[in-house]
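The chain below stands alone and is given as structure tokens, in the form predicted alone.
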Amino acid sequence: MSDHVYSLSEIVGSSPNSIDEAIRNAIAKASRTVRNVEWFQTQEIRGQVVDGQVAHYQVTLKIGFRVD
């Protein structure tokens, strides 16, 4: 990283799945409005339970994209 300055948004990345696939959802779809997307960081993961199993992840993330 040379003379870069960074900016950090707060998101929400949920799957039915998994937790990988929570963050994954998330950062497609805030690269697809987001320029120059270049890292991540977890903040907090929680899930739904359903009948006593797990229904649902959802993964709060900052992610880091370079301002132009």
Given for the second form:
Number of protein chains: 12
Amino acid sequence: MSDHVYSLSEIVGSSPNSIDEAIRNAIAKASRTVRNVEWFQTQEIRGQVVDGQVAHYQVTLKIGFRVD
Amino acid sequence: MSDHVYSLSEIVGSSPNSIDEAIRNAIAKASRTVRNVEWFQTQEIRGQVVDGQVAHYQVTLKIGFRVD
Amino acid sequence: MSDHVYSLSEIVGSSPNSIDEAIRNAIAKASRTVRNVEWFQTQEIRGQVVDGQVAHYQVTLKIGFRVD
Amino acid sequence: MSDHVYSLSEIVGSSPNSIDEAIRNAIAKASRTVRNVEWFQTQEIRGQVVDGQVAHYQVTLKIGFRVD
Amino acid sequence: MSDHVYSLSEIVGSSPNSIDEAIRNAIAKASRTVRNVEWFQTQEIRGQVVDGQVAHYQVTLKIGFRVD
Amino acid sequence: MSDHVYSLSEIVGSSPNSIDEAIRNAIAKASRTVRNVEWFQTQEIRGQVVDGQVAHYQVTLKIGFRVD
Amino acid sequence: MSDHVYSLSEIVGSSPNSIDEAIRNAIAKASRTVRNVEWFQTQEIRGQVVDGQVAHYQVTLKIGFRVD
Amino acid sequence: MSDHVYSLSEIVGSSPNSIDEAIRNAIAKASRTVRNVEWFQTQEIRGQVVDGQVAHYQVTLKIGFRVD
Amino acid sequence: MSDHVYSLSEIVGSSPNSIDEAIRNAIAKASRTVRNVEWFQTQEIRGQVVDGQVAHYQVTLKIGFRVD
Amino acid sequence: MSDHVYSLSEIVGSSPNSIDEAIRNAIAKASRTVRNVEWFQTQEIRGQVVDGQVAHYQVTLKIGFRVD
Amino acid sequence: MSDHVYSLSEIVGSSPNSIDEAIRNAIAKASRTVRNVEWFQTQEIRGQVVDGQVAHYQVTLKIGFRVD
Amino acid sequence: MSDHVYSLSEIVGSSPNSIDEAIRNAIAKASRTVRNVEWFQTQEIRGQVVDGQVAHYQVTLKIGFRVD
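Please supply the coordinates for the form predicted in complex with a further copy of the same chain, as a counterpart to the form predicted alone shown previously.
Expanding to the full complex; the earlier chain stays at the top.
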């Protein structure tokens, strides 16, 4: 992170399988509309429970991207 | 909140009458430009004081909306 | 709060009308099963949005009750 | 809030009816002894429960006033 | 989360293998005694270390369940 | 804290004499109804003042107990 | 804490002997100039170390007093 | 901040010289694409170190702008 | 900070030029009415933006002063 | 954690594959130079993004080790 | 704390008797290997419970020492 | 910050002139004994006041350095 201006956006990704995959899904989705994403910071890890089982992991991220 | 990606935006609404109305004003305004708002989270409740009376309640919200 | 032991429980109440009513609903409901509730502390104020309008205010409370 | 020095005080107001009124009561009371109150920031929302009902809403505020 | 009252409980689950599994273990265990668990919120991720290796991941969760 | 599921409860103990005793009182009381308490975490230290003297120390604790 | 307005002040008390005494010293000192102190909330516990020994415990408190 | 709706964005500015300049750089950059910026709130102050010297100060800001 | 009682006050200073100067302005102003100020702790760094430029840095401080 | 003195160190581990592996890498590395590591506490979960994909998960941990 | 550079270390001390003693034990232990310890800041107060009684108070401290 | 393990240390630097210089002093001092410092994160900004003037700015930093 050198002499640039960066912007932070907050997103929530989800996955039925794992926290790691919820993060990857969120990053992949965000990267379709935002260019130059350089890092993420996890804000919150939650999930839905259905019939006594974890149905979805939901991870809130801040993503940082270069503004040029 | 199922298997989607959501985005969070932070807004401040105000009302001369109540905290509830400041929230409704913020949500109504945001919904004119952002589709699929599904929830809000209150971040801060402040206000302006004029002549020893509350002139405006000001509520900072995060709003969550589905990104399709 | 004198020389007693107290216990804290965390609950979420909701109301389509106001934050105050969401709190009153939560307290009324909790008081049916927990005796001697003496105070509450608001933890979080959120809500659901449907069709660009606040559908429900949701308030997370800690309630304190005397354990005798 | 321009080129002045401000001071912050912390107060607790209460009301049997609503959070909004607890805030207005605190501001009105503070304004009798402190001049030039310009804003408030809500710190905590609590309340007393009597007989399974909310007896008082209690709101802790920081109030900001100009020091000239 | 519509017009219901919910309750939150705090639990700690563990697993020798992963954070995800520690969460699933905690949810599965809680669901044996608590009905209608609908979501969880991760509070803390810790672990035990034995002989320079992670022996257990330990995850503290708040679980939310409907009170009817 | 090995391969078990634990639960956390929040309680408030008090003592006219000291913080340490307020904690011991809370733990002793909780242990009458909850088995297998293994640890506590202090959340808040407050107190009542009467006639310019500390009348009670009040300590809010989370207690962790094994759920088998 | 019923239908009154309260004010909060922040003070630091110290003692060479214990945390409890640092709190009592702060409360006793504050009560000489502030009437109607009703409660305190501990904000921070620190201390000075001299020659490898605790020389003073220093406790920062918020004290709440009735404003009539 | 009167009877308007405001929006908050989070940005990171940097400067090899000072924290103040990192803030001014971020504000200047943001103002090219966002109109009506009215205030900023500092979230985090970090920096890069190269060869044992501060190479860049990096300041994360929330900026508030009027939405009309 | 030895065997004394200290009090903390919260103030906001501002400067069109720098954060350091906003702090110095606040301390200088406070020292006209409060004797024995010994330290400050920065709580928040904000500012006003006018025409896309930083118009004022505003720094909220707690100041600690000896009460004898 | 019985009658010993412990020390805490803060480290950052990374992995291209998962959060769990980033933690294991950090613990393994720390255990080469620090003996008697007994537990870790996760402080922050971040990551690098390259070409719209998560390139590294980065986990900041506090590790606790016995000092004898 | 004048014109020096200080370093902070985090340690956990324990005592079967009191919080004060747990702090003194930690400071005494740290002072055997670290010179010029000048202050401590309490981070967390926990404890172990055995057979329904407090077995150990455990206090996490940051200690500050001069680096010359 | 790529595929390495990093360590974080906490230090306090001071300067009679500015916050920026307090940071530079701390980094310069730390770099004499710690190699490969790559970044810093500001934790707290305080200062000493003497005769109603800022005598020293004191800045607490976490510094991150590569462990190879």
